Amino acid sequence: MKLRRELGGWLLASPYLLSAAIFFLIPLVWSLSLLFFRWNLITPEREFVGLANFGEALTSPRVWNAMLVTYKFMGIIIPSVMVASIGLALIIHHIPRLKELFAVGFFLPYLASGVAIGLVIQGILSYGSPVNEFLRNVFGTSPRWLRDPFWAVLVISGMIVWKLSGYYALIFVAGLQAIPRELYEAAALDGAGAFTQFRRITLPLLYPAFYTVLVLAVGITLGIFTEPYVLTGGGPALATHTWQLEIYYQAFERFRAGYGATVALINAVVTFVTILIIRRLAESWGARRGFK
């Protein structure tokens, strides 16, 4: 009986398994055997570099611009989403009704796709949109949305903390449910009003929840690259070429499969340092706040 529990649990978990190992593990497999080697993804033959790739990538100032554009990125979107999300979720915690109705409303931007949410700005920004028509009756200029460097940054800062916040706000209010009300009263009571009871009660006790939107936030910030590749291309000036972006222009624009390999494993090694930071740092914070 054992043996057959095991079996049917193996069996019910080899759908993921098998999707896995197919998306997942294989081509991580295949990608690392690229590393040492120059091949153009067509001929079959690889020419072994040694560690050619690693000295190129790690000497590269496309690499290295790309790093900084993405976390440029990661600066004006973490704090954003991360007030965003606290504001959509006190507004939700705080509706009187239908607040099940009003979560699921600020959830769906999560759910709709990167890339016609990109078209639909690039419409509504273009040159000749209503939007941009109002500007220049009104001011008598409109802003180049797209190209220009600075407002092509923010545009799509904007388009990716309003696809996150309704998401992470669900975090944030079953963090806030979870808070006992007579927290609060008892600090009315004693003379708090309510920013302070804000900031001493409700940010404190919201720390499980910041550290979970804290790391799931930073990962996706440094995997962007639907937003910029629909809206910019990585443009103007590789403004919002950010380090996905670089890795697809090197191995599917130049077909340099092994320097694009080498170019991911770097970004990954970088990603996963990123993220051990911030969470040593988050949990030092909480541990000083009495969570562990």
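Here the structure is a predicted model, which means the values were calculated and not measured. Positions refer to the first chain, counted from 1. Throughout, rigid core stands for the largest set of C-alpha atoms superposing within 1.5 Å between the two forms. First, how it differs from the form predicted together with the partner chain.
In the core-superposed comparison between these two forms, L12 has its Cα shifted by at least 2 Å.
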Given for the second form:
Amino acid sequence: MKLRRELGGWLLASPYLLSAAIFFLIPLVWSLSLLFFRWNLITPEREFVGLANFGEALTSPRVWNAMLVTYKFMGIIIPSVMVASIGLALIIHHIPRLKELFAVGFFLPYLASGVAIGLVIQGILSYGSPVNEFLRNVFGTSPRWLRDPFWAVLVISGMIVWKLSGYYALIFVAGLQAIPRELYEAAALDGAGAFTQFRRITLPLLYPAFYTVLVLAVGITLGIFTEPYVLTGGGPALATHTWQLEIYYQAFERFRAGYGATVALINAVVTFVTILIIRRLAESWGARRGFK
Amino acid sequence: MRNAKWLLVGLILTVGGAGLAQGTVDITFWAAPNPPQEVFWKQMAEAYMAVHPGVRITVRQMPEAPTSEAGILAAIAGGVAPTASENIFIGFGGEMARAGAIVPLDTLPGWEDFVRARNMELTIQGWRFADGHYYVLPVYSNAMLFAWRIDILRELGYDRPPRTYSEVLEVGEKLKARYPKKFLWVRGELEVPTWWQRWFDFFPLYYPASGGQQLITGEVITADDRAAVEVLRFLRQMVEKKLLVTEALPYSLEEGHTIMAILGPWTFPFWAEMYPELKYGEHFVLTPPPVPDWWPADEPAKTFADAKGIVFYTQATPEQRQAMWDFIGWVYSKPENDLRWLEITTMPPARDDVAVNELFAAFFKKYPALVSYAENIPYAVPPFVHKEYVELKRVLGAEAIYPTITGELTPEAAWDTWKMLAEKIIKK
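Show the form predicted together with the partner chain, please, because up to now only the form predicted alone has appeared in this conversation.
After this comes the whole thing, all chains and molecules, with the earlier chain placed first.
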């Protein structure tokens, strides 16, 4: 009986396990096998280069730049997406009717294709767009949105924040709904105003949602690709050149499979360590406030 | 009993089918990820199979995962390469030839007769590799040309487009004086580091300035320094005089916001649909690229050739390669098929006689804008061949063009930077 039940479990899990093996495990093992070779995918033999790929990657200004750019995006996106999604969650939470409809509406950007959004943004920010015409008419000049390093980073960050906020807002809405109303009523009796209630009750009790969103957002920012690929190609002057763009460039444009795999592995390690550090920081903050 | 009867019929059909299939050669041709090209090759395959029942040709669009080159490499690495494919530019062809992934076409029987029959003896010369072999059979050659809004030029008092850099700058200044909101040229991709974008800005200016001199030949930098610096200076001057916009401004030439653009022949079917009011000779004209002031007026200007061709993969069996070679030979033995190509894709076939062959005359009468493309095929230079072609072109954009147009480096210093980096890349 137990065996049959176990077999049934394996059977039910098998589609996922099979797809994970085909699309994750086999490519992972294959890419690990490339780390110590120079190979362009077509030569019959691979050249063994030992740790040369690691040496090159760890001393490459492009790789270091990609890491810094990724952290720069993280520094802008994480606080912005937190503020925007909590703000949206509060709006949705306090809407008296059709709450679900608004929640779905705010979630839609998350489902939209990054390429399609990129093309729309490109149109909105093009030199002759109404936005830029207006700015030139009023101020005499318009920013070079996608050609100026400062603006390009902000535009891409804004796009990602817009895309993620609706999704993360749903997580915060669930968090808000879990806070007992009695806490607010008791605080009001004690004379706490709306802001104090928000600061002392809402924000601390949103910790589980905050933790989830933080980890998700960090993972997303370490994998930014589509937005800079479509809008700036990683430019200007590598200002938006992320890890993923570097991996793509080396593996799929220069066809350096071994080196690309090495940069990807370093990226994976950095991602793992970054998420670990952020989780530890968030957990120690939560522990001090009684969350375990 | 009834089931047994059906089983018997099935068995007979299977055995019979296998017998029929025994003498059949299956070959696969990957067409470019461009629907008109796929249509052409499907038509050709069907016509060929109708008279050659022993060959079964499967034509399909090549995968773009994430680029067509990466798709081909993945297929080769996975051992599932097609028998042949089109859409191969000479740089990528060089990479595959070095790896032994493609067949030297001049080793196939009747190569010279084939070249003669298709009338491409001149065109093919630029496709010879350093080892003396030909690995890519050119299908089309798009000589990149400059389009000018002649209607606006006439308003400025010119009856023909400018020829030299000084003339271009003069026209630009007059344009700004009369229409301050218009620009000479919009090239949003000029500041984007994507390597192949240089085919559509730097090279169409550099080849005419240098007489077609390649930046790299073999493992040596053979660039014409004077020409390259002059091109960079020209770009910088356009920025300084506010004649050039390096941000996106879609359809700027079509809408009359600018008066100059680098165009390929694929533009005109789009114009016919979206901008039918733009008439050749009345609203726009096409010319070879502008040249530095020193370039002799009577010497034709070269330009960049956006040219691609067919390769045969070594993974195919000799029998499959021979069948594919027979098919390709059949296609190109009839100039009518090149006419069909021209009609479907509007890209001039890589023949020496496109501009003069009577067969194509009716087509060009219908599409006069395309005549210039046909006439300029002999002056169109394909890109240089080097295994690091991607990095060399990326560095050209990021370390020479970008700092020049932003004013961070002088044209001379930017060019020296590229040469220094190129030297390192080549030696690595």
